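For reference, the chain that follows is the form predicted alone, supplied as structure tokens.
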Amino acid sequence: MENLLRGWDGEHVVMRYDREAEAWIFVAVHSTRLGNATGGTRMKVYDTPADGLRDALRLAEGMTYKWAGIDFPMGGGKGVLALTRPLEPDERDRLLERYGELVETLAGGFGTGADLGVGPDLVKVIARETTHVYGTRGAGDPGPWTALGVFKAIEAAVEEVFEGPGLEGRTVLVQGLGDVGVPLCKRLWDVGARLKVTDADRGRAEGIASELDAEPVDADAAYDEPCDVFSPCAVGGVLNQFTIPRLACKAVAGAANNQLDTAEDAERLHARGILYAPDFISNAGGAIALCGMEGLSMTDDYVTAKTLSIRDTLKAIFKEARERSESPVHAADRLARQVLERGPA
């Protein structure tokens, strides 16, 4: 751990030991140079302490990419709850309280809300010590709002790889039916997408094929499903050296936060030919909701319109991408650090 925290570029990051749920907390917070950091928290079990604050690390910069790229004006912090095994409900919720005391001695330092592991229900028990949350005050359900940026980066790419827009008889795999893939889904069928779908689950990706006259696609065979834009929503690191190679689609623009499982993916993609969309970008609507209505009150229009931008920054991306020759990825690390170097507008 202290080889990880030396080598990290971030600002500061508060660790606690958790003895009754022998658990590991950590908050990272990566840069406030935008507003205050805000970030999700995770929680799951994890082999050692160190890959927990890993983790947190990566995830926290990350999250300060997200609001940089999206040009608003919160800062990159992560939770990460390092489980050391599986907790009974009652157990989980006193962890879960006393990190929000914890949270709460930051005064604002840190916000935070839902992610792996941590759901609506389970930020609600955060919030009983601390109002530093984002989840419970109004702007409702995320993963609608998450899906609404994906499928505006689904029509981005779409748009630059076949150089004309509609999404009608394009054929879009989606990889997770959760919180975010169910109401892409609906949304990429009612324009018109011809849709293939997998889950870890196969009765769930069969019940949702069955709803929207969708293909059903068993989850080891996805990444050799033939499709034009394959869409991952459930759990990060699913573009490696094993799975790029498997591909057979045009496209990638999805939910799943950190879907590349190292630097060297984006350029497997692009040598592939294949377009990618980076994942800070696409995925950024239900942060933008969550913090925007219960952090910045903003209005339900103004979450909406920049929602619907996600379309035109990644449009730019891509067009600089193509001018450069180069994966999209470096593009939006660029633009990322011009906002990071310019500061709040």
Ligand code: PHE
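None of the values given here were measured: they were computed from a predicted structure. Rigid core: the largest C-alpha set superposing within 1.5 Å between the two forms. Numbering follows the first chain given and starts at 1. First, how it differs from the form predicted together with this ligand.
Relative to the superposed core, R92 undergoes a Cα shift smaller than 2 Å between these two forms.
Relative to the superposed rigid core, the position of the CA of T105 differs between these two forms by less than 2 Å.
Once you line up the core between these two forms, the Cα of A209 ends up 2 Å or more from where it was.
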Second form
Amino acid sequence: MENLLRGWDGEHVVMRYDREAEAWIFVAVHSTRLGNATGGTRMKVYDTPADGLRDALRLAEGMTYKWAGIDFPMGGGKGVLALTRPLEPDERDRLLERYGELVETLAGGFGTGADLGVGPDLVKVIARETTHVYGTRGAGDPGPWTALGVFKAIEAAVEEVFEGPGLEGRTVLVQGLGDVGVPLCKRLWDVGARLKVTDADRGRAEGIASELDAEPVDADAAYDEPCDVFSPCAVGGVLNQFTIPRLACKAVAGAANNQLDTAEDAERLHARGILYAPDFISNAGGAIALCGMEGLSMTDDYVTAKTLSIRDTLKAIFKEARERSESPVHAADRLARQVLERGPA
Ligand code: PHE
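What about the form predicted together with this ligand, after the form predicted alone?
To see the whole picture, the full complex is given below, headed by that same chain.
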């Protein structure tokens, strides 16, 4: 953990060991350059506390770029509840309440909301103890908003790699059928895309598949499965030196945070001729809706327009990448860095 903190370019981390739940709590504040640190809270079992901290650090950095990419006056932060074992519902709720108390002591220095393992119902449990929570005052579940943005990202990617626009008849493989994956599948189905679905829980994939006329794919086989667009909507790090050589798609556009395992993986995808829609641009819909509505008093219409504009942002990024023959990651990074250099609008 010492090495992780030494090698990190963020601001600070609040950590605590919660004895009752035998869980580690990390609140990572990566950058307050644009505003107060804001990001969801993730809860899952990690092999080691260091793995939880590593995730918190990377996710918080991703939030810095996500806020900059949409030019919102918010900073990069993330909470991670690193469990050492699965928890019963009541001890889980008590952990979330104690976490809420901790967030409250930060007095607005960190605001949080839903993320993997912490759905809208569990956000309400955190909100018993702190007001620094998004998702309980009108915006509700960010999942469908993230899905809308990712849908637009897939449209932009398909337009870039195929002649002619439209998703009808295109095959999209959605990995992860959770709060974002399911509403995304529905949108794709509505416009006549051919769906392949996969989830760590095979039964879940089969259930959604029969509902939406989709083809269920085994979790391990997903990387080899031919498709037009691969859409990672589960955990991070799925694009790596082992999976990229296996991919049989033209483009990757999904919701998961930190899809690339390392910076070189952007180059690996580029070398294989697979278009990558940078995650922090594609998956900003939830952040736009939550903090736009509940923090920045934006109307529903404005938030919708801003989420739809993810498509145009990506089209501009793809164009720049095409002209420079490089991965779209670089254009997206430049866009975010410009905003960070300029400071809050
Ligand atoms: N966790 C989601 C994300 O990474 C949604 C979220 C955004 C939650 C901002 C809280 C604050 O975008």
